[in-house]
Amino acid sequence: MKISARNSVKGVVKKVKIGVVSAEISIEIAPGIIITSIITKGSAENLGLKEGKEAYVVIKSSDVMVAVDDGK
């Protein structure tokens, strides 16, 4: 994965709450340190996010995005 954002932190998905339009994703980046982001339902499904999966928290300006490595 290559990304232009400089602030990305690898973690483990701890919670996925899927709604009608959006999804709440909580990622633990260190023991007891969890970052939560609201993304679209479609993005959560496309990334295959589920509890226990490794993912990245990508912080750019006032946005927090979620990314995963392809093929994992």
Given for the second form:
6 protein chains.
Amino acid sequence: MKISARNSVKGVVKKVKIGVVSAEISIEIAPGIIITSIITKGSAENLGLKEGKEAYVVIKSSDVMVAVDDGK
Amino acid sequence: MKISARNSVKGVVKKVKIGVVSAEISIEIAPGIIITSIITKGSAENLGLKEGKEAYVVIKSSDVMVAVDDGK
Amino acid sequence: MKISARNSVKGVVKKVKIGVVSAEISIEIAPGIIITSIITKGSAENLGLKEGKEAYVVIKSSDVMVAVDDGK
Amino acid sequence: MKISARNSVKGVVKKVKIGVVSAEISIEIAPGIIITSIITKGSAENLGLKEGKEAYVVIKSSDVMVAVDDGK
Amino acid sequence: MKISARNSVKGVVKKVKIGVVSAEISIEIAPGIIITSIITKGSAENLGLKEGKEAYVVIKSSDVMVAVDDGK
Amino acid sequence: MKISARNSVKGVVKKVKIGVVSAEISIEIAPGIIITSIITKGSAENLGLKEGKEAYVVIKSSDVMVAVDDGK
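Having looked at the form predicted on its own, could you now put up the form predicted in complex with another copy of the chain?
Time for the whole complex; same chain goes first.
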């Protein structure tokens, strides 16, 4: 399946934390760059996410904000 | 200002494309990893975004999806 | 690729409207039920979207609001 | 109240699952098409959502992604 | 219609800027507090938005970030 | 840090409710106008949010919907 979300980056799952409805997943996409994701507990189980597994972070371009340091 | 968005990654602006209301910004956050962002034209101008400038991509964790390859 | 977005529904593209940065896509997912999507022009071109083509709408569960009629 | 969210589809609540802060609601909008929503527990209670109740799913067009099968 | 989005604040439209696909709407919700919204051009026309008209800004709680000043 | 999110409004934290993964924060931005936010528990702790503390609500313009009363 090809999807319209423009950003898809491969990484490795570093941590999985499960709540009642939600789950928090940390994925390292480059050395030292860890992206945190909140998905439903159902999705986390369905994807079989666990530490050490390869996974992609997928982000729509309209969900990416841009910031700059003050004074630059 | 410290913000609740969990993901903030530094990079360099690679491309800026301006529309009537929106602007598309490409930021390289690691060698070969380019993140595309859609923000308003007003924000792009206000932040002074242009090629070569340092900038951060900022993403809420609830806006990060996770995917895995089929069959893994 | 399997993705954490919980909602994926197959349909047929009914209309494609292209702007400078954005594109508006209408997809019929059941008789009379048409879902409208705004994606980047780049994604619309990359996916080869045009009238009559089969396509899926994909929606994160945290992006789905619920409403009820007043007084019910 | 008329809202800018372009997509509003009527259905019937099939399941309600309550967490500490969040709630997961499943709504059938056409035979076999079930949409899953995550809202706050407060909203779920405020709307009086329960199995069998009529409800709408409401989705902004910028929150709808589009996907196509590979190779099509 | 009652909706799950937790935040609904009444205001007055201050500015409407129309693009090819998108529209930018500025709404004053309290003296000096102006909220900017990007919706589709189709929604802006459908709601009949123009300067001076009463309108509500509606925001899901999961789309509201929180920030604090550094050092506080 | 200057961010592309167009809406940033100062207020005072009125309530903090903590779940397993998520936290619900209520911030009063003008007399009687309270905005509710869902962020991760980790962010709430990291920002040191508690009742009476000054904080900003930050919202992307594409996350702001607009509504009007029926018949107006």
